[in-house]
Amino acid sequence: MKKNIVVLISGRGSNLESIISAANKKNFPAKISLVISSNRSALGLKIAEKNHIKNFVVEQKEFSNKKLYEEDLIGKIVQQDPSLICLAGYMKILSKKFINKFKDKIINIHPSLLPDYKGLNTHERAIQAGEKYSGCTVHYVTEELDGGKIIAQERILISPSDTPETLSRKVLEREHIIYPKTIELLLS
């Protein structure tokens, strides 16, 4: 039987789409039981609907404080009894309480070779620093931003002609391969 995973998104949902594609394969060990977006206009919600995956929007601005926001989020996730919670472009920092509730079950994909270039604008910073390589990292989520244990990395060459936009596209292509593979590895 396939294990439940919950995917948290905030944007276009391209990593969500790659996980859905993998989950549709017979031998993949997981199915997406729920997608939650922190953004009502996230394109990823349309992808979830098109694939008949239960989804919710939980926007922090609808709650008087972050604690109530996360309690609602936790309530929706707990109902799914997930083996993994996958952050896929989820642009919210999770609290210690949230992370401890799902200890060692939350993973994220980041568009750099961690521990380098944590946070935002990773491609721009890597190019400006004259790096030869960039890539992406799947890691466990801890209280430290992009600081959890590294599970998998994929490295790519930065070409002299790369811009932050072209590098972003190259890294994203690799994310779409490494994220589903890592989920499969963790749940097999």
Given for the second form:
Amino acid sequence: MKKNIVVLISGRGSNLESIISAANKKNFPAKISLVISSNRSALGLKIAEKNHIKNFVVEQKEFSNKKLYEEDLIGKIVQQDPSLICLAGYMKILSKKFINKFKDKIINIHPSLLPDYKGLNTHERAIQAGEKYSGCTVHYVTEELDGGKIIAQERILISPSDTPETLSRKVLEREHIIYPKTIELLLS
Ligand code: GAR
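Please show me the structure of the same protein in the form predicted together with glycinamide ribonucleotide (GAR), now that we have looked at it in the form predicted alone.
Every chain and every other molecule in the complex is listed next, the one we just looked at coming first.
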């Protein structure tokens, strides 16, 4: 039987879409049982809908504090008994309490060669610094932003003509391969 995974998103959802495609294959060890978006207008919600995947919007602004927001999230996630929680463009920082609740089960994809370029605007910063390579990294989520143990990483050559947009497209293409592949490896 396929294991459950929960995917957390905040925006476009192209990584979500790549995990859905992989999970649709018979031999993939998991299925997405729930998608939660931190943002009501995330395009990724439409992708979940189109693929008939249960989805919720849980926006922090609906709660009086982050603790209550996360308690709501935890309640919804626990019901799925997930083997993995995959952050896919989920742009919120999770608390220690949340992370400990799902110890070693939360993973994230980040558009840089971690530990370089944690945080935002990774492509812009890599180009500005004259880096030869960029890439993407799948890592465990810990309290330190983009700081958990690295599980998989792909390197991509930055060409002199690259802009943050072209580099982002190139890296994203690789993200769509590396993320489902890593999930498959972890759960097989
Ligand atoms: C992806 O490039 C992902 O690596 C990045 O956001 C984008 C989401 O795209 N994540 C982070 O920067 C997390 N620190 P998507 O919504 O189309 O999957």
